[in-house]
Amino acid sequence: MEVNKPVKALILGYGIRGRAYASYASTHPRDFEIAGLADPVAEFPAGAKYPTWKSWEEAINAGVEADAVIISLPDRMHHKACLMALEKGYHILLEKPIGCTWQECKDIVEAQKKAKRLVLTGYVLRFAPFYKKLREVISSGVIGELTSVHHLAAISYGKAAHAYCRGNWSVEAKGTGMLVNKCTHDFDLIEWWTKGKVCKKVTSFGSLFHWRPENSPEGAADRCQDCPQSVREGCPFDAYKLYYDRTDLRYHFADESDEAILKMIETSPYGRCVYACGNDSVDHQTVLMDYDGGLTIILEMESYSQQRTRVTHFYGTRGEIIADERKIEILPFVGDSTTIIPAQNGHHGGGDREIMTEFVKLVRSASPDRYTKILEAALESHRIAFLAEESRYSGKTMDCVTGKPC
């Protein structure tokens, strides 16, 4: 395509991620243009000059002039939507996970090779200025050769209750487990930090520890609105506390007004008691990875945290690095310690904006060989995540080369 024309894209799914990507059109109109929106329930922008559909299939088959498709649909729809979009010849920005099974991921790789189109996975963190700077520091060799990495993905009790207990990812059979849905971001970062090294073995442990019916407080009702005040007062997961008294989770909803939030609590799944949601997704999980050369990595995913953050401790032969998404502390064994505070602006620290900038550049570049390498690199994080899940289910350590138990 002509480099001076904006990339025109259909956006399939106008939830929180679809809205985030769509906003790029208003801030970068010379680079990106919305060709149409599809969502079965969302309210579309008033006065939109592009077509809208309730069905994403109708959007893909409508024959609208577009260069690309952004897929921000529920996880279980990624596979079908991506294959259809590739068959139509579109470039794709695909929200993670790529697929809900390893086979679905492989199907998409084969289709991408055939179509010779871009499939960029929505790994926004690797595009965020904070993580770009962190990778630069690690690659500089300031702490020597990495010996081990301890990485904590703290979800926060409010976000976890929202998404993985009450919400779309509460039941594994409806999409993927919490590790694949949430932590493919983290596996991608790990693969980015360890570029050139190969994960040889992986083992994992995790469970649904607390949000179970037997842990329900005495006298609790199935919905927060019906729960006795005495029980609600002592419950940190009370929907009124999380959505009405606080406002930090309201961005998940198109209408953030008090009136809409109260109605949501009274009528939607987000007003259910966390102990009566029928959920089976884990609420905590630990993954241990063994890389060639002796490097070991621990990834810990935790729901019951106060803050929603990622904290990573890198140990090297000449020092340490501690990063907490705000600052990067460099602690060499020889010389002075230093602290770097990268500038951050926007959702995911600017990652949402930067991935769209990269997506536009890649679509304009028309580089089929590079497109294949980009998707194959993204696949590695999924491969390790799925093997970690297999380890959790089976109780066995998995060989990452053969894909079988050790």
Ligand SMILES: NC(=O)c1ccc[n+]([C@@H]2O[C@H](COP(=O)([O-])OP(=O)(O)OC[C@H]3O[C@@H](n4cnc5c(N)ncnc54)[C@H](O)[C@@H]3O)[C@@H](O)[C@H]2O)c1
Given for the second form:
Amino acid sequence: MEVNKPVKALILGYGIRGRAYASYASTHPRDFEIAGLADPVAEFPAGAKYPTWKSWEEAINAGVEADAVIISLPDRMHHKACLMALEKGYHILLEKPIGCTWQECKDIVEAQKKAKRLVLTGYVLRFAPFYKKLREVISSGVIGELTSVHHLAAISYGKAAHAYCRGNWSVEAKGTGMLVNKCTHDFDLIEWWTKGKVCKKVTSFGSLFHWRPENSPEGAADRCQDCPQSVREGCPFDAYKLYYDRTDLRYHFADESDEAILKMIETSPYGRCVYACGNDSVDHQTVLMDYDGGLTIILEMESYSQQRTRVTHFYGTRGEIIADERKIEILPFVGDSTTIIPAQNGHHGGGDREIMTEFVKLVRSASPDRYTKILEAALESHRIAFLAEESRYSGKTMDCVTGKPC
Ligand SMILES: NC(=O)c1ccc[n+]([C@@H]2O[C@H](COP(=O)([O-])OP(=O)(O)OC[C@H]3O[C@@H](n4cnc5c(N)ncnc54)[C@H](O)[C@@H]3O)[C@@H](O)[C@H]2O)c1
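Next up, the form predicted together with the ligand in place of the form predicted alone?
Expanding to the full complex; the earlier chain stays at the top.
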């Protein structure tokens, strides 16, 4: 494609992620243009000059001139939409997870190799200035060789109740488990931090500890609006507390006004009692990884945290690094400690914007060999995540080389 023309893309799924990527067209009109939007329920921007459709299939079959598609659909639609988009010759920005099973992921890699198009996974954190800086610090060797890493993905009780108890990812069979949905990001970061090292074994434990019917407070109703005030008062997961009193979760809804939020609580799944959601997703999970050379890594995914953040503690033969998505503390055994606070602006610490910049650059670069390498690198995070899930289900440690229990 001509490098001075904007990359034109169809956006399939105009929910939170679709809207985030679409906004790049207004901030970077020379680089990116919307060729059309597809969503069955979303309100599309008024006065848009591009076509809109009710389903992704219609959009992809419409024959509209476009270089790429952005797949920001629910997880279970990624596989089919991605295969069809590759068949049509589009470049793709594919939200994670790549597929809902390991087989689906492998199908996409095969199709990508045939089509020779870009499939960039929505690993926005890799592009965020904070994480780029952190990787630079680790790679500098300032703490010597890594011996172990303790990584906490703290979801926060409000966000976890929203997504993994009441929302899209509450029932594992409808998409992927919480670990694959949430922590493929974290596995990807780990893969990036440990570049060149091979994970040999993985084992995992986790469960749905709390959001179960038997933990429902006495007298609680199935929806918050019907729940007695005395019960709601003591409930941290009360939908009025999470969505009406607080405003930080409102970005999940297209209309964030007080009136719309009250209506949403009364009518949508997000107004259900957390103990009556029919959910089976885990609410916490731990993964232990054993790397060649002796490096060991612990990943902890936790719903019941006050803050929504990631905290990583790196231990090396010459010192420690502690990173918490705001600051990077470097604590060498010899010499002075330093703290770096990388500048961040925008959603996902600027990662949403930076991934779009990279996507445009990659589409314009027309480099098929590189495209395959990019997808294969993203696949590693999924491979380990699916093996960790197999370990949780089977209670066995998995051999990452053979893909079988040890
Ligand atoms: N990279 C990240 O950090 C990140 C963060 C959140 C979510 N995600 C991923 O992004 C994807 C979308 O998540 P979201 O939070 O935007 O969810 P969302 O529910 O806000 O958006 C999904 C949209 O797809 C639409 N949709 C459903 N069926 C459709 C169809 N047949 N055709 C067209 N559109 C259809 C829905 O109406 C909805 O608007 C998920 O796969 C999720 O895992 C990635």
